[in-house]
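Shown here is one chain on its own, the form predicted alone, set out as structure tokens.
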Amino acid sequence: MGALRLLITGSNGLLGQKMVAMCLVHRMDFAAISSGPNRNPDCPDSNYTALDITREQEVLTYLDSHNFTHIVHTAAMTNVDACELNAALCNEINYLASKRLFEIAQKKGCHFTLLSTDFVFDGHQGNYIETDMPNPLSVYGRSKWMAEQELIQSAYSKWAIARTIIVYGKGHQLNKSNIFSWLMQELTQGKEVSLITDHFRAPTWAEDLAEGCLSIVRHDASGIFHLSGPETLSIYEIGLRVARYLGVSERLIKPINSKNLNQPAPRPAMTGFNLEKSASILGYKPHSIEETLEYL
């Protein structure tokens, strides 16, 4: 392989900037973009182009005028509720964004990577291999996995889906929290917090799913991996490793049911990933909650 040179879509998201910061530590060549400014102050501005991605003509002119190897395309839409209230904008972004860039990919014969999610999975089994067939519940699930038949379809070879399950870890001016840093603060402060004890899920730190796809990258992997945490749990026992963790009661962390939510979106009751596909390909080893924990 020639010289390496990579393209992080959503760089202002978690993911990419653990991607823009793996990229500086091992000394590649990278370029990032996001839409609006850039939000992290560890990317170089001068790797750093502002681009909104559903804007057709102003991509293709940026890729015109740029040569990479690769791109992993992390931007989209990912509040899963704001999705099923907005259709179309959740549609145009993770759907139809996604298949421009991958097409672009396709004629300048650049290897893609696609992030995606547990959530094109009915939930009705879990511990889900890549062979699996998808069932969407979701506006937000079903635009990924559109996204996704864009590569699995396609006579090109040179691609990946990396699909994930709720992605956690520090960064900078994040558009929103996730469940591990809400739950840190509000435990901290011995606030009570509801979880639901019925929705099973396996939680990836940011750092790992960088790694693993970094991996993806290096290997010129293609084909669909797994990519999550290593264990799955209830939203409700997620809570109360973190209170033992910080070693609060137990008894801050109130149960509840997903029906008492009324969110707009349904959601897999049960996910979690089966990761030897990744392991042995990737050489993808994941932490437990609590080795991450002293990061967050």
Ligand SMILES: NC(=O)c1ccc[n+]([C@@H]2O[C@H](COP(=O)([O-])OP(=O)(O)OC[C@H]3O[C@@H](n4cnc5c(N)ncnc54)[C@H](OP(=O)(O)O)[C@@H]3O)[C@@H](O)[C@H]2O)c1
The other form holds:
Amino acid sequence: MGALRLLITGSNGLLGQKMVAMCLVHRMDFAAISSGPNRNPDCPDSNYTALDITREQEVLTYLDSHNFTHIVHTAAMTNVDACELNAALCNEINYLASKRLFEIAQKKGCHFTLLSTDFVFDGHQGNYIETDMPNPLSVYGRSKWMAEQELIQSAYSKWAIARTIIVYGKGHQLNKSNIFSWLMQELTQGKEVSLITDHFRAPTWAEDLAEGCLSIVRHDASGIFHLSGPETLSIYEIGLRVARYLGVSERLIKPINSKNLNQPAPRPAMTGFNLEKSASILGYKPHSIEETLEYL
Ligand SMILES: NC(=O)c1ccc[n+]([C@@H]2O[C@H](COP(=O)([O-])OP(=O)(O)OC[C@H]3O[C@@H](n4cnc5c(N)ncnc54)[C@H](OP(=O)(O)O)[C@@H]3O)[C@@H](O)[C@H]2O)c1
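What I would like now is the form predicted in complex with the named molecule, since the data block earlier showed the form predicted alone; can you produce it?
Starting with the chain above, the whole complex follows.
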């Protein structure tokens, strides 16, 4: 194989920004695309192209004029409730555009990594391994599962699926806040927060996830990989951990039930991943929550 040349989709997003930063640190040859103007000050404009992945012809023209060896596809419609309320757009971005990108990658002999989610599972079991059977509950989860199946069922072998869970970290001009940034902000101002006790997740530091994706690229790894944080906690417990870290009263965290939230999209109760496969093949070793909080 010749020199590695990586395309990062969704470079304005949280994971995309971390992937760009890591490519710069490791002096990797990369290009980045996202739907709007470059909002990531770390990403040199010379590496960036504004490209909406749903614009089929523009995507084809762009990929035809570049020779990438690898694509890490992070771009997605990631607001789960917005997906539930606009299923057509969610399907267009998360399923159809991903499918077309994978088709082009195959034609060009390029390794393709699709970012996916714990929401492909129904949440009855928890501690999921890569071979557990998905059963998505939401439009978002289904759109990702449909994209996954394009890879899983193809005869092409140069693909990987990186499933992750609640990604958090610090970024530039992100289009959404993440649970830790929001908790730190509210709790340091002494505000009360209501957090659900009946949903369990393994929150993932964006830097760890980016390392995991880079390891997939470097190993030309193929198959499904679970890349989450090391610990599965209720959302309420996550709040308590942040309160303890900040040294603020735990009484600011009010326990509630998910039924109180009336969210449009149904969500799996218990996720969390078994990380043994990623540890052994990718050397994936995520940080604990406390190790990451000082960077938020
Ligand atoms: N965040 C989580 O908690 C979580 C959990 C499980 C799985 N994941 C998956 O992990 C991946 C990365 O998540 P993230 O947190 O980095 O998401 P994010 O911050 O929402 O970033 C996604 C990026 O995708 C870009 N994008 C959206 N529609 C696009 C389009 N039509 N054309 C081109 N770019 C488009 C957006 O770029 P612009 O800003 O330029 O529009 C956005 O910045 C996603 O695939 C997500 O589904 C995330």
